[in-house]
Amino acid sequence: MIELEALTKHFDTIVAVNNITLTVQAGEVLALLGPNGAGKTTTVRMLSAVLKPTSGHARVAGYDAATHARTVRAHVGVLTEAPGLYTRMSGREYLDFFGNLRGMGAAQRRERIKFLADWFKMTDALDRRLGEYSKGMAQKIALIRTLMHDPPVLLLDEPTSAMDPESARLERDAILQMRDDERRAIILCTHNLPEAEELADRMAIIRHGEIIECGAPAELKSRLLGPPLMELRFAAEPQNGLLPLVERALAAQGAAVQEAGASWVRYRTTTPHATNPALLQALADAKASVLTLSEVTQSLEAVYLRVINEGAVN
């Protein structure tokens, strides 16, 4: 649904996007992550046929964004970070206006507005002027505008910014539902890393206009942060010096203690299905009182910061 092939954009001597090659399939959400000025917005503008690339190609639903710009725009819904609303219009007038620009008939516009307003719990606000909306309400009406023509490709820039927790949850659920219909491809630009991890099938990290890492969240964590980190906790502080026993049991499985406290031990293992049962058996034989054995959650933030600060780690 989305294809970037050696996509490059120069502004005079500035290289905003440099030789990006990337694909997004139908039914997939790709999170495009990177610091301000990394090239995310420029990439989205080329995909939505607002900017022409200096070289390379951007294709949407099989159409080249440079040579079939009007067709590409018909297939794309773009949510910008700033909603850019006409504040003297009511919500209903505003959505009807944009539906009309998209070539939708009056009856189709009414039906679509009702459906989307109900979905995003905006029905009661449709006849109020947009200038009276809160920031979160303005963001929701902007997303409804983006979805008016039911586009197969969505380019969403910070879709939940300025929203209260309930509205943000509603919008994230909507994105998940749109992904699950398996006919829509979504690129999500966000600085909200927990949100990206929840919503995205894959993540592409961009820095200085280049994609320096791309993959599924779990794959990136494993490759960049190492094997799973396990934490073993005892019901009480051991009195019989269990750390040497733990170290021996782990060594027998090719693992080692990473850190330890008075009543806990952390270790990494590439074979938890073998290491964990062997360790628990050794502790049971020693009549140790084990409280929990669980995997420590490794954050996407750690992946992101490592990539941004160090570059690609392959």
Contents of the next structure:
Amino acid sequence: MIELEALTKHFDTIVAVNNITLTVQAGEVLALLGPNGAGKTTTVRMLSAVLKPTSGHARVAGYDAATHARTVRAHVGVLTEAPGLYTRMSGREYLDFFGNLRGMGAAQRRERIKFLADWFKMTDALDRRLGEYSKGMAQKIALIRTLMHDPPVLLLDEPTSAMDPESARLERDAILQMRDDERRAIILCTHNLPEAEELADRMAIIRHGEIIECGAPAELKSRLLGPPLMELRFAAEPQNGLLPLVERALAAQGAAVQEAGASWVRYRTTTPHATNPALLQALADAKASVLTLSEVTQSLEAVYLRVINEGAVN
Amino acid sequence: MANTQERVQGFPTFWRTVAAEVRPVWVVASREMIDTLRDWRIVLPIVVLVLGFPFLANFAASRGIAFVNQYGANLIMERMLPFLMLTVGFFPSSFSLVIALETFMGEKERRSLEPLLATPLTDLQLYVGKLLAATIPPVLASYLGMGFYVILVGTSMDWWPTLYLLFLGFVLSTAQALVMVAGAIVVSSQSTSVRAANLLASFIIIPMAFLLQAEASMLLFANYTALWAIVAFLLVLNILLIRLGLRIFDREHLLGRDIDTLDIAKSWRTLWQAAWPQHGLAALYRHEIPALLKRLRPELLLTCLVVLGGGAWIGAWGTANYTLPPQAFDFGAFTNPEALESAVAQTGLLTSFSTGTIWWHNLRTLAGAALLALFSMGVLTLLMLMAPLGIIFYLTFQVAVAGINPWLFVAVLVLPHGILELPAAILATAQAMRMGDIILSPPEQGGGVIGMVREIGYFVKLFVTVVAPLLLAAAWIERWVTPYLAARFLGGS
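Having seen the form predicted on its own, I'd like the form predicted together with its partner chain now, please.
Let us now look at the entire complex, which starts with that chain.
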């Protein structure tokens, strides 16, 4: 649905995007992560056929963004970083204007506005002036504008950055629904890493205009932070004699202790499904009281910071 | 037969395509117009100007007529009535400039432009939509204002303009509004904020104010042909501005620049590189000056056409309307150079008839004209050269009418120094025009200021190394050769 091949964009002497190659399938969300000025917005602008690539190609919904710019723009919904609303218009007028610009008939526009306003709980605010909207409402109306023409490809730049938690939840659910039920291809630019982890099937981390890491969140974590880290906590403090037992049980599964405290042990394993039951069995045989055995959460933030600070890892 | 059928079937398809392409233009324009009409900061002054200013103009006109009638000069005020009609129309139409800046630059500044750019609209559709949106309300207000004024003047002073004059007023007002809008779009491209665009807009409003004064003088003389010439000039300017606007109004350019900064160091470097000979004096005259002249060819051609053509027209018009009496050609008193010199000194144009004074006068005039070019898109600098040429043509035609050989007149009184002075003046004017026009050119990397600074540098280089030496030689000839030739010619005539 979205294909980028060696996509490059220069502004005078600045290389904004350098040789990006990516694909996003229908029914997939790709999160584009990166620091400010990394090239995310320029990439989105090229994909929405607003800017022309200096070299390389971007194909969106089967059309080349450089040679079929109007068709590409007809198939893409772009949520810009700033909502960019006309403050003297009402929400309804604003949406009607964009629907009209995209060639939708009056009845079709009315129906679509009603459907989307209901979905995003904006019906009551539709007849108010946009200048009176809160930041979150402005962002919602901008998202509705993006969806007015029912585009198969969505490019969303910071879609929930100004929203309260309830609205952000509603919008995230909407994005998942659009991905799963409506099979849209979605590129999401965000600095909200938990949101990216929740929504994205794959993530691409961009720095200085280049993709330096790309993959599924779990794959990236595993590759960059190592195998899952498990923590075993004992019910009672004295565990003398248990540590050698744990070490032996783990060694039998090809794992090893990473750290140990007074009442806890941490270890990494690439095969938790086999290692954890075997370890628990060994401890049960030794009549050791286990309080918990759980995976230590390895944050996406750690992955992101490592990639950004160290550059390409592999 | 098949062709006919295709044509019959293709015709509505063509118009359907046209309608489909025009429709988004109107959607953009109507939204913008509704938005404009909701902005009290724009609507209130327009309403005041449309409904209030005609009363003021009518009051001033009636008082003026009553005053001048005491002295039998009622003709002057009656001639002013059409001018006041134009003024009443001009004020509301000048809002087109404000609306255009708001429509183009304001939208970019408020970041509402990008969602629009992400729609399937073409750059042309967006440009035309905004152009119409910025033009239609002020022009309609202008028509209303003029109509209202005409009714007021007609009912109170029984002065009704002819349909022809009314039509001319409407056409002038429309052409002026279009120029301001198209100019504002170009000016917007030179800046990245409404504030900066507003400052640059003075480069449009000042020439328009000059133009209004020119129209006033044309109306005073009831010279409608000249007013139509102004309309034609405005239309040509419109075509040029719209063409340029279309070139720079593209998504790439609109989203490519974010901040305007004045890079003083870079500006100074640019000025220095442009003004100072880069490889010594020999290379200056062998390479740099020819290269500058080569790039100046369009402006040189335009300057020659406008100042020579315009000068000839002024001369012919003056000769037809203000023929000199035969005694004006009694040159008996000028049979020696000294008498001619004292006659020149008596005109008060020069403090003394010396090479230095003539040179300084010419240098100062051309430099002043170049300065005016910066504030008039180059137009005033052309007029400054056209005026003396008009006088020369006028005298030449008068001489011909008096039965004296005009070619001999030109060869003896104009050409000896003019052969150097005129090319120098045309060269300075052409480069000055380029300096003035730079505001209407697509901005280059580093901002529009750099382009202007470079052109100023080139002007300095040409002025110092070519124009000034030519003028010095011309001044010497004018002082030491022309008077003697003239004395011989006049003495023999």
